[in-house]
Amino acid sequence: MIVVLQPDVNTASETGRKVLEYLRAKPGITPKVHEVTGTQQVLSEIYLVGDTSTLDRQEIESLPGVGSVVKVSRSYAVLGRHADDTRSYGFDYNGVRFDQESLHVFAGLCAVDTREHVEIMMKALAERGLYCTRMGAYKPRTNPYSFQGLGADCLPWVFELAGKHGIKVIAMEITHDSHVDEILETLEATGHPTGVMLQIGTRNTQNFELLKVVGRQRELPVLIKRGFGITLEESLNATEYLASEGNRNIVFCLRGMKTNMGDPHRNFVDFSHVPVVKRMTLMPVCVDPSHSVGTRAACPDGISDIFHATAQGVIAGANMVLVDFHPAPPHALVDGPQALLMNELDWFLADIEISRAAYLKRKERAARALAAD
């Protein structure tokens, strides 16, 4: 059960304290407070852990300061969109808004290799009015002898270049809890020229101890990818580890599932789950066409599979696109065959605009149909 306080009430106020005291007095119930940051206000939500079957929902709703009471209907209590749950949710980070209505493109290098390539990428994004990118410093690899990323050594100049070109948010994968400290320390040392969204890769979706550590820090938001060999429900429950530790500034990423039924693509594209995740949770949803498709191959219509997969995600309502570009794919140290070319960037962005416009028209048409019922 979730007790949502009124917008002008928090648990530090006298009214909020009384609600919290009332709930704490209930036997077998442990209240946990979460703050939800909206576009114009911060809402306080109290999650009741324990046997809530004996609680009187109407009685709690009648308490001064209580706005509503939501009955939890999913195992991922914090992130789930429950029955009769009308809450909206999103978060702002470094001047960028992330919610289920927005759309941001994170184009960049799967793995940072040279300063020159990073600057070419960031400069191209800035010239097109984009302020988000992906830059991999730490890379988990299947083969232990493959390139593992430049690590902390590249962070100072990557952050410096981001600040130079006005990049506000960098999606950066981490594989160990020490990487969180390295990123935070480097941001502090460089004067916070940019922001970082910590990325949990598909291999670490069920690394629960890493999830707990990342969830305990509140400064950096998190992008977590669906596990490539587990169910959607299992991935969402894994994501709840982040939120249960206190950090609910999370974007959920669909990146394809590992199955030969997806051949000849690298993974089986799962972007039909974009609206499913938005219906089942409060999280913004990202799609990663590069790691789903894994190739720059094009159809007879001249449009590449990555473009087609991106369009599928965007036209279904995706809120973020994570995509690989590289100034010289043959020389990329990771995933060169799937990286799009720099001269395709304008085309790619224009194709997204077409798909986004189609989604908004579909949404408008749905609103008219529902209003007519």
Ligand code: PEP
The other form holds:
Amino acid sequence: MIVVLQPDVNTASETGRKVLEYLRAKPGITPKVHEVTGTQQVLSEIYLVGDTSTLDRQEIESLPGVGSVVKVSRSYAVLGRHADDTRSYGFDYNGVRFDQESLHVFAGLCAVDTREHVEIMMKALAERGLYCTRMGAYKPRTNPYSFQGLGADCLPWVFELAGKHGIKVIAMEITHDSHVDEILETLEATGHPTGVMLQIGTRNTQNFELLKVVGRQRELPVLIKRGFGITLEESLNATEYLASEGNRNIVFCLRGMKTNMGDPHRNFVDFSHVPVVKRMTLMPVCVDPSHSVGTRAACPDGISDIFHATAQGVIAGANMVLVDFHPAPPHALVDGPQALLMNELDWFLADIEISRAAYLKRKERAARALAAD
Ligand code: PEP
Ligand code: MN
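Having displayed the form predicted alone, please output the structure of the form predicted together with this ligand.
Now the complete complex, all chains and molecules, led by this one.
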């Protein structure tokens, strides 16, 4: 059960404190308070852990200061969208709003290699008014002899270049809890020229200890990939590890499922799950067409499979696109064959615009149909 306080009430106020005291007095119930920062206001939510079956919902709803009571109907209590759930969700990070309405493109390098490539990428984004990117410094590789990423050494100059080109958020995968500290320390040392969205890769979706560490820090938001060989339900439960530790600034990313049934694509594209995740949870949903498709191959219509998959995600209402570009794919140290070319960036953005406009039109049409009911 979730007790949502009225917008002007928090647990530090007299009214809120009384609600908390009332709930604490219930046997076998542990209330956990979460503050949700929205664009207009801060909402306080009290999560009741324990057997809530004996609680009188109407009595709680009638307490002064209580806005609503939500009955938890999914195992992912914080992030799940429950039966009568009217909680709003979304977050602002470094001036960028992430929610189930917005759309942001994170085009960038799969792996940071040279300063020159990073700068070419960031400059191209800035020239097109883009303010987010992806830059991998820590790379989880199948083969131990493959390039493992430049690690902490590249962080100072990557952040400095991001600041120079007005990049506000960099999606960056971490594979160990020490990487969180390295990123936070470097941001501090460089004077916060940019922001970082910590990325949990598909291989670490069920690395529960890493999830707990990442969830415990509140400074950086998190992009968590769907696990490539587990059920959607299991991946959504994994996201709850982050949220239950306190960090609720989370975006969920679809990146295809590992099965040969998806051949010749690298993974089986699962973007039909964009609306499913939006329906089951409150999280914004990202699609990663690069790691899903895994090749620059194009269809006879002249449009590449990565463009097509991106369109499928965006037209279904995706809120973020994470995509690999590279100034010289043959020289990329990781995933060159799936990197889009710099001269495709304008076309890629224009293609997204077409799909986004189509999605907004579809949404408008649905609203009319529902209003007519
Ligand atoms: C990546 O985005 O660089 C990556 C390794 O993706 P995934 O975890 O989805 O394989
Ligand atoms: Mn990659």
